[in-house]
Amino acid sequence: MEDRSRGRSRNRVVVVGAGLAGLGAVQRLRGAGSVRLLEAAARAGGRVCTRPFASGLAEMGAHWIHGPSPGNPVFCLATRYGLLGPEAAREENQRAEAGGHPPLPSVTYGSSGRVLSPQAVSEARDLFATLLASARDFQGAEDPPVSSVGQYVRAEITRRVPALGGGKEDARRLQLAILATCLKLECCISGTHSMDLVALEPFGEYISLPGLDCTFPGGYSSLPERMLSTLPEGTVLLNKAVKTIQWQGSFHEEGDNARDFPVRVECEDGDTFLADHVIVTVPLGFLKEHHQDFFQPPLPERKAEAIRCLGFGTNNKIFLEFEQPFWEPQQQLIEVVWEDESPLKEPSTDLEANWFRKLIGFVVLQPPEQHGHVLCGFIAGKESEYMETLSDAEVLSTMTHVLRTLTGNPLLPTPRSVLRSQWHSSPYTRGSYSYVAVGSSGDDIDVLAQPLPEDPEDPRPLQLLFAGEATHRTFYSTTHGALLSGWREAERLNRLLETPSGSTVHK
């Protein structure tokens, strides 16, 4: 076996997307000689992305921290750069068993222009809190009853559909109106178009941290601006991106035979670097649609069948600023149900007609005095996708006519202005983030972290490593996933050039 202590000093890491797993990887490296950060936007961060709206910030991508504790490193992280709040670091915000998504105070309209009975809406919520719960519990299920968690939340309401409502006709088909909702917010909070997209088994080994989510009050960009800052200068390179990872080759600096590198990057520019191991943290949703192309050779069968199976959604989000709010003070939530609408009926696939209908509601900006009088919604799937298409001018106009219709007020005023995402547009992203597809498992999510070459007596181990938040089993879709699994692939790395034979420690 070659022995490669020789120039192990020049060994050479390029990472290649500057998100919080590409960020979080080089800032761990150690022992590498040389490591470049190639990102193909014009920022770093990925999809956390933070922009000025109205008088204050708007998070296009990452909103919060979810459960800011101890166990999670992007709290961590963020207490130690100082750039946190001070309620963030109380005790009991961060001990508080939250569950994910602690609710916020809230209004409920009806689509017939009606503030919905509180009564009512706690009622569906607290049913469909339990039939959540209940699907977790089908983990490592042999034989679970239904393939998605839509299916098995669906067939769970059903049964219930007698003592809905106390029995009574309109009180049933409310909260079935309701329960609709829940589903809706459920395809938002998992990045899918449908629950029924959503594997049952597996659903349970998501983990939520402990603490009530937090903010930044600088901006979530504030944490991956704070990380840029601690790498050496020339470390990143902006606007490069990447065309082809060709790896198990044998390729040669100009000049000097004397030093081979398996791997070479090529950009899209025509700029190549060369390097013993290349980190890779591009997002599922691009992978699904380059990879054949991306890597030469291409990727083994599993690993493109993982890609494949993975499910990776679109969640987005539409900013409203307001002259003046027309919502209490107190109100932070703003929900919006449908009222004809059932968990047991179709949706309509009439999306120029229906596409708002998949919003959820809106979160209240806070505190107003920071950001103006701003409501940011949520909406997840196809619509949002179609909504991507329209116009800011026809965004504004629909939104204007929903929030007429909800408030009962056809005076509402319109919104001074509107900002919305676009993450399935974005051409390096593809969508928000991923979750487990029916059809595939948590261990789908362990082949996709699985470095290559898979052979472990490969004299040239490690040549391409994955990372970003599709590759962490059990903090999928979070900023606190993605992180960890930068450090993971750096941490495999270090060990790798910290050992003396360099060739005896591919785990």
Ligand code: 6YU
The other form holds:
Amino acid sequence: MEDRSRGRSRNRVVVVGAGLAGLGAVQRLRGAGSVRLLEAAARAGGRVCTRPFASGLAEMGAHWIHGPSPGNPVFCLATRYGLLGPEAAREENQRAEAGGHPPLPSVTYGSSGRVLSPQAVSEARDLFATLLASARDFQGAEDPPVSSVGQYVRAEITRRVPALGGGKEDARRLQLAILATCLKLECCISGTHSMDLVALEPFGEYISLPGLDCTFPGGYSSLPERMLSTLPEGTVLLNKAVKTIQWQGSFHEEGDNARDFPVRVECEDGDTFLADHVIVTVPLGFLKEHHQDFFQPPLPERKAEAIRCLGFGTNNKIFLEFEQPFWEPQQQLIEVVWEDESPLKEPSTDLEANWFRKLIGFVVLQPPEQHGHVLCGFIAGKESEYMETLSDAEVLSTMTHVLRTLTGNPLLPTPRSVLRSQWHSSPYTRGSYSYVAVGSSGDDIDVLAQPLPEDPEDPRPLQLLFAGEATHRTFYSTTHGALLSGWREAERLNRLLETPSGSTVHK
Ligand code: 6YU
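With the form predicted on its own already on screen, would you show the form predicted in complex with FAD-MDL72527 adduct (6YU)?
Time for the whole complex; same chain goes first.
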């Protein structure tokens, strides 16, 4: 009797995108006849991207392992590869519940050029944390009071205004200004322009894993590099941007009419690859811009609608190298508060004049012996996209001005050098990461993740599979979400490839 599963094992698989989702998928695939991983950039890793800067390294994309604990596959893989420091391996570290906001020793500067009282800062921060926690409680609510996290938080702040700062006018104003910074920080975390764009009801679906966030001593890119090194030579083709994916077709290699492929992948350079299955891991930002022409025939309307509705925003980093630190050695976070701001006032729309006000502050890169004296600033939203259009010199001069204002020191030396990310301008990413936007829900993430063709009886199943951080319902926006999504799609395909043909297995 013919072993029909052997037919499957001749199947050709193409994976598009060599970020953690694509690399993870290729590592997990079993039983395919051939596997090719096509990557538009000249390097693997995607939004994991470490560059040399100052005397150390700068993470242009992912920075931390969020929740480094046994339930986090990035943590487990990095540990297995020996890529983490001793601190991350400590059990107390893995058990700590930081709720996604690890407490770093910090100092907060106000725009009047003074260090703000730690007590005032923690009062506002605690209130904000309480409000955010209660925003998560609307998960599954039939009728949430408002549609966005931002509206909810602002309504709750409004209710509390009379009591803020013990009822004293100056203290109340300061509390509001600090709360405005908290909202901007949350924009960085959610990768959005405004928390008014982030849907309230599904906000609680995102899961924070236990463990105090940790970094990679040799750079986050050591992970994708290590993954890449495990793949057979010739599997990954760099500088191979895919232009279109034709599916539901009937394609033949020249001179071989006996073998029929449903999918044809055409690259920008004219190369083509015929396949039975394609795992698409390109970022949601790329899909938003290109899905109509990228897929031929176009995606079903439900999937196209999910791509349009889900959120994908920008969070960028600005690295500044200093000759000498102006901060104390124990300070790891430098926060910025514009004292005339309030979450209850409309923010300025004059990007040219005010873009830098969206910057939430700086993380001090540790340890200085490795990195030099380097600050890493975070800025989200339209202001961040505007920053991308400026020259390095303009960014450096604005940052110098901001730091002189905040420290009250007009003679603060100009940083020695600057480096910033530009994720929105990056043609194969078009932003930083996904969020569940107003008008979408967690179901849209599942729709995005559904393979095609939709018909479970289709004789040529799983032509297109979808992975990438934006397809993970509870870990979207993270490296572990990306890795798990790649594994998920590889296993989906493994089930098909390992099952005698004719059975329906692609659930
Ligand atoms: C994390 C963190 N982190 C900061 C910044 C960024 C991100 N993330 P990839 O894009 O990697 O791969 C796709 C590939 O496809 C890519 O190489 C393309 O070149 C290629 N491609 C595209 N088009 C193509 C074509 N046509 N042909 C061929 N190839 C093509 N995550 O865990 N810790 O500290 C941060 C951070 C500035 C930009 C991050 C962080 C997000 C991760 O980097 C990201 O999810 C994964 O790397 C994506 O992998 P991938 O394979 O899917 O795509 C409630 C609620 C809150 C929700 N948020 C909370 C979590 C906050 C997230 N953390 C952010 C913080 C930082 C600082």
